[in-house]
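First comes one chain, alone, set out as structure tokens in the form predicted on its own.
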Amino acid sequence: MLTFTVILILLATLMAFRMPIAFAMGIAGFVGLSVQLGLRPALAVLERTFFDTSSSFILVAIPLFILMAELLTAGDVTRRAIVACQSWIGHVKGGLAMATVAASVLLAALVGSSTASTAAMAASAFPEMRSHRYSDRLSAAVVSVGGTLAVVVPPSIVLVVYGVLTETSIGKLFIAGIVPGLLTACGLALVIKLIAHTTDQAPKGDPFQLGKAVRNSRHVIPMALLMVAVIGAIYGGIASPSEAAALGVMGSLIIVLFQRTLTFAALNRSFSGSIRATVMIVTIVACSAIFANYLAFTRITHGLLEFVATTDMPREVIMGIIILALLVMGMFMDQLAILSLAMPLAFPTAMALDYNPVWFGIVVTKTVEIGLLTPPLGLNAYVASAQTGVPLRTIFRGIVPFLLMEILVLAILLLFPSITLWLPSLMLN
């Protein structure tokens, strides 16, 4: 136990000195293995872990989904999705903000990254709301919370990483994320509606013009069909997530080439961005596996499972403790760091309590989504502040009512697991 405490102190120290979480976990895990087993066996475990993790076929889905998002963003399709949503509902009171949430759902299905979605919204939707005299407080808050939808709505990179770390079906995770994602979007829209009718932060937009709305939507239809094809292929058991991701890349390339919106420089940036993001994620997964191996050799996980099996505490209380711990971690870490640190212990505990792994994955994902909005880190708020120039204090104040709705949705998912598991139960494969 003393060695484990020292390793935890080492991990915390490395993180305090701002070492990337992947390297901090890898170093701490390797040092722990060296103390536990000796240097040669530790090197053997290190070699095997890196090979087994990085050669996993399911990891192919990560660069492909990222590349699909990069291509559509570079081809200006994401901006057009925002404009189309604003054309349809931007004329009602609070409509531009609700259109931003609707566009965030579409963007989430394209981008799969919360910070990228927030940055895109801040660049496109925020200036539009400001020009229509929306308060900066509401506009920046909507941009921040809208970006979190990319964590739950498929093809979420966070869900892919959770699936890899826990060996849970990524296809079922994707399908399970649809209803919670839409439920969250509806909750956010309801908050906007209440704010619009009780304050003067969200005036009406331009009058509705059917012709303009139809014109702005025609460029988005191919993208919507592509999303339906990708998710439908997974849902129907026609393709695995990796195969569906390849279909998405091919479809994205066809769309942007047909619409003549992709330049060679943008294509080059898309490939470069995909490679950088993929290397970062695979490194996190591999180093997390090293730390998980250390926990296995120390039998910490085994001891925790024995405690769960013998304790008189109700399983709901234990789950509440896990959720609370994840919420606290979300105040200081990004979502991938939380998954890599917490899942080696939290996932076996949840399985010992006989919870469904797909349901647990959505609950965990929803919990780390909330962490993107809570200070002091609140990563999405920082991205929105950097893009819009709105002070962080103002954004965090605007986020409060949305944060309460996020917690309410999380509570609903905890109390009613069938909301999450209904769609996956209908899958053909």
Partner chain sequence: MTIFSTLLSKLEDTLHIAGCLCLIAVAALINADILLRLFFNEPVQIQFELTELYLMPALATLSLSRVFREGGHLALDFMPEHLPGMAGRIAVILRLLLPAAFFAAITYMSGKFALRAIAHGDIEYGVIDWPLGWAYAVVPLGCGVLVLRLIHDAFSKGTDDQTQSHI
Second form
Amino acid sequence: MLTFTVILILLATLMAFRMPIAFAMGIAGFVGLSVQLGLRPALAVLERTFFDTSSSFILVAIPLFILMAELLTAGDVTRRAIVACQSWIGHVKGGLAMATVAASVLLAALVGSSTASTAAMAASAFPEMRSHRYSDRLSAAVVSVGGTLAVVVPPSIVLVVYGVLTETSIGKLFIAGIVPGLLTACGLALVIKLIAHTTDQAPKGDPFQLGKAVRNSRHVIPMALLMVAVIGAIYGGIASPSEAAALGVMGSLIIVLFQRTLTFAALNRSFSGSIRATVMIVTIVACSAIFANYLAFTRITHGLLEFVATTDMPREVIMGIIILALLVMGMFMDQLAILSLAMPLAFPTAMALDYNPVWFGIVVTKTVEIGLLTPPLGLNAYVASAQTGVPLRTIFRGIVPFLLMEILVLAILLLFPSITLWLPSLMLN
Amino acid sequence: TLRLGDFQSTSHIVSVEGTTKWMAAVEEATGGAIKFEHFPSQQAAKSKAQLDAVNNGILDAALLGALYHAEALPLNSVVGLPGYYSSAVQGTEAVQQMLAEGPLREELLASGVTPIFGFVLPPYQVLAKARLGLPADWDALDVRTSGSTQALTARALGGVGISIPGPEVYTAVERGRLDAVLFPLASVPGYKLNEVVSHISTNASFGGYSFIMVVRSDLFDGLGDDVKAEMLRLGKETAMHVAQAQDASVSTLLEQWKAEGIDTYAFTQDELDAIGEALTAVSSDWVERIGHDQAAAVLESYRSLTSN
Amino acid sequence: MTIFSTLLSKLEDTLHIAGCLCLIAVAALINADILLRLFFNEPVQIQFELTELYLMPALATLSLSRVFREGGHLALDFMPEHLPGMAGRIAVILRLLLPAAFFAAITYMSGKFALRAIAHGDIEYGVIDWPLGWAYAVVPLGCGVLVLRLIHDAFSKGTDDQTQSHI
Ligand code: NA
Ligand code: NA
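The form predicted together with the partner chain is what I need now, so please give it after the form predicted on its own.
Okay, now the whole complex, with that chain kicking things off.
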């Protein structure tokens, strides 16, 4: 326990001195492993961590979806589509930010990974909000928070992994995610409305003109066609969700070539941007895997969850502790690592207390998604920062009101299981 | 205290009836002289890194998925071949015998670890939205396979082997991206494939899968003789127990699926013969591909051990 | 020092272009796979394994150093960038030399791992026999160049600010 505290202090110090977060987690994890297992085994962990982390087909969605968004942005497709939205709802304060949340929901129906979704929105929606004089703080926060919808709205990698780990019906989990996903989106829109009305972070656009709105609407067509094609490919059985990302890239390339809006330099920048974000994400995932490895060898989470599993406190308290533990883990680990570490103990505990497995899955998913927004390891905020150049501090500040809303939504889901279970029970009959 | 790595989660039948049971039994039988710290779900090392982790001292013991280590343990990948064992018990008996002495054991010892016991998953079956029988039914179907041996199996039957990550299989079947899936039935509930297919075969053998519990050799050799003997004896018991438990669980599952309206069907003898005929190519290809001077002998002894 | 700087940047740019080519290859292969499968029932069998074993690790690690040069590895920014005196010295060591040592360890260990696999001729049995050593080799390559970059930056004051600005 003492060494663990020292390692945490080391991690905090390294990060405070502006060491890249990935490096800080890797170094802290490595030092911890050396103390726990000895230097030779700790060094051996370094042999293949980077390879094992990056050698994964599921990861292709990240560079490909970012590339798709970069191409559409470089080719002016996104800007035109957002101008179209702007001419319909721009006269409302915060309208563009709400449109971004709506677009995040649509993108979520196509993407199963938060980071990929955040990166795509950061590349496309952020520049538009900035050019419409929205504050960087609000714009980058909306993009980061909107990204978490990707995992609650099906398809979702996190829900699948939960389903596999706990033998819960993936089909039911997918259906159960829809209502909480929409509820979250509404909550986010509400926060945007409040911010827009109390601050000048989301200024009003031009007054509404029907003729202009109708005329501008044709610019949505290419994006809409692309969405239909990619979603159609997934639901029509032509491509798996990861493969569909590649179709999206080809589709956007065709659109921008057809519109003749893409320069060679912009094409180049798109590839560089995609590689840059991917390298950043994979480095963090690999280094935090080293830290998670250390955490596993300390047996601390194991001990905590075991305590919860054996205590005889009231079931609401135990559930509260589980959620709290997951939130704390979310500060340091990525979602999939949390699930594989926590579910073998947390799931049987929840089942012994007679909670519904589908409901628990949605609550857990929601909880680990909140971890993507909290420092020190808040992957969505990192991706948004890397993609937009807005400093992390600003993004984390901007996220605070949304984080409160996320926690409120989580509390609502905890208190009213029927919100989650209503739709799957309907489909069952 | 031994650090034991495991890529399965503790809720999988292989862990409940196998790994966890064995650890508890050894701790009890040795009166606490041997204790385990269990790292399930790839917490300590990824599936493919478990063997290296034992060698490097990150772990002391591990449950290996033999097929994850085909480059270090090529001969042990014989169990992946289609058309051999027909139940977990039969396959486990064969594997236990081959791990007790012979090239499979030698190969493990040469890579620095000592096998304690081994067991298999029940043979892979085919799950689909239609009843598949004679090779003609498989023509040009997209079949989800994992690894080269299964890809060859699908090809030998006239289908196309498709690699799709485990978590995406559900969606792929549901939406028709895949026509069929080769899968061990015990793992079907985990991936909930029974929700998306309508036909499941019961008596085929589209390949196998073996688990091997290993301990680092220098550590194992340093243990007392009675401790070693207990670990091996309990290993033998556990291997048979987990095999029987899996066979029993598969028949329960089949009944359950039948009640859910899924067509659980047995291939006719004609169909089995035709499939077996088509699949012989996979075994000869394996011998060639491994390029090991003992490959043919290993295959021959595996064949005879699983042919009764 | 300037020659070393130029060479290092050239090296980083070259690896970055290689990473970009891998990304293009991924997009092209998956599309070819989907389309050929759809229209000719003839998938690109090597696509999955090639992507997972070679292209993804390459595109995720080859540009490690260039991304660092461009300030792409995120850091918390609560503390001021430049601290005076002793604290400033410690900050540089912590920020640049400690990671240099860490990535040197990764380079050494993963390099040894790759060399051993190449020497043994380790193979992943897939649609074709994939030599694993060459798949592993991108990690020490990407990390090794990052080590050079970290050492370079630690010993050349000022370049830090210039390179950060052209993001
Ligand atoms: Na989604
Ligand atoms: Na976090």
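Superpose the two forms; the largest set of C-alphas matching within 1.5 Å is the rigid core. Positions refer to the first chain, counted from 1. Quick caveat: nothing in here was measured; it's all calculated off a predicted structure.
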Aligning on the rigid core, do we see the C-alpha of Arg260 shift 2 angstroms or more between these two forms? yes
